[in-house]
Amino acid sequence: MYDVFVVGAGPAGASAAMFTAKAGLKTLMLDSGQGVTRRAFMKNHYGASNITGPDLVETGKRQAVQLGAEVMDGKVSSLRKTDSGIELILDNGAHYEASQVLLCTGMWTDVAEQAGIQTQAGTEPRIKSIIVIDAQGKTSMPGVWAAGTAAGVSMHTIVTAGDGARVAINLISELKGARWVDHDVLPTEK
């Protein structure tokens, strides 16, 4: 049983991963492969000039691992609400469960459509359907969250980025109950 199951290893997804592993939340995090940033090249990301998306992709990953996450490859296939949480099937029969599970699905609603989680039409171009949120970032089906592209932000990476870490910051604060922050600082030199 995972605390958080984040389906997506994009820039949403692995910025999410990244709050909530370093929260200290038990978190997997999946990666498809099919996100249409490992076809992008960015010269305008903040923090990292001229860096192609699968080497943006990659990093997000080694950073979420070396903060305690667990990165798994394959796809979702259905998810459903439990008794305990929300159960996670995977295209190759796996099944996991976790306490909340945050979608970062980018241009895909197909898992939050089977799921019966309500959808709307799509904000950006090419953008078929989001998932429909709250402010905090909850779909309509208890313990599920959406956030990036699928949840309807624009899709530049920076973006939705900072929207994994948002969502993944109000998640953090419901579970543990009080507003969520965390800044590292700097070591002082003795």
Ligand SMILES: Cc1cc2nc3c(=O)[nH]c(=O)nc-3n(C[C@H](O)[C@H](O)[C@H](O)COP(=O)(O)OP(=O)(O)OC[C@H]3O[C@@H](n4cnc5c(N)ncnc54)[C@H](O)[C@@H]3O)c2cc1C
The other form holds:
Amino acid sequence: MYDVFVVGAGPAGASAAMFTAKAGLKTLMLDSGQGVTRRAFMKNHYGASNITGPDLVETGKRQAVQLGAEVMDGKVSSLRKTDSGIELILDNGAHYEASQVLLCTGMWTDVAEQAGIQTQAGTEPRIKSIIVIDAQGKTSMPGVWAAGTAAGVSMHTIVTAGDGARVAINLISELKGARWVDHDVLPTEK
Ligand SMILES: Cc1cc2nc3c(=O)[nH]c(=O)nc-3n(C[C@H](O)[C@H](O)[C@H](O)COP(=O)(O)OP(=O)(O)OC[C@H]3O[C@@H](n4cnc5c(N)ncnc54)[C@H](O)[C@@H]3O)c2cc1C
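Now that we've seen the form predicted alone, could you pull up the form predicted in complex with the ligand?
Expanding to the full complex; the earlier chain stays at the top.
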């Protein structure tokens, strides 16, 4: 049983998994390898000049692992509420259970639709449908959150990565019962 299952390892998903794992939540991040970011070349990603999409995605996954998340290749085909949490079924037949799920599935909302989670027409260019969320990032299914392109934010890596972190901090704060802050301090020279 995981505390958090992150579906999608693009900028939104990996950024979220970094925060939940570093907060001590047992985190599993899964990706089906369809990410559009792999075709991008970012000249406008704050703090990382001229970074390729593949480099950004691989760096994000590596950071999530370094901070304690488990990362796996695979495709979630369905999810459903259970008495103890949310069950995820992968297209290879594997089953996983988590207390909370964070959908960061980019341009794909099929898993949400299959689970009966509310979606609506997208408002950003080229985005057909998005998952309906509240201000915290919660979807219509209790325990399921969404962030990034899938949740309707502007389709830019700095925005989707930021949104993944924002929703992850809301999720962590809810589980810990107080607003979460994750700051590290530069060691002072002796
Ligand atoms: C050609 C191109 C150029 C771009 N150039 C720029 C640029 O210069 N600057 C910029 O800021 N942005 C750029 N972007 C946008 C940026 O790459 C991303 O689209 C954006 O950051 C989306 O991030 P995301 O994490 O929401 O989604 P994605 O990066 O798409 O990640 C979603 C992930 O979810 C996974 N997934 C989906 N469904 C499932 C499932 N059922 N099970 C498991 N995994 C699943 C996918 O495999 C994917 O890896 C560009 C995009 C494109 C296509």
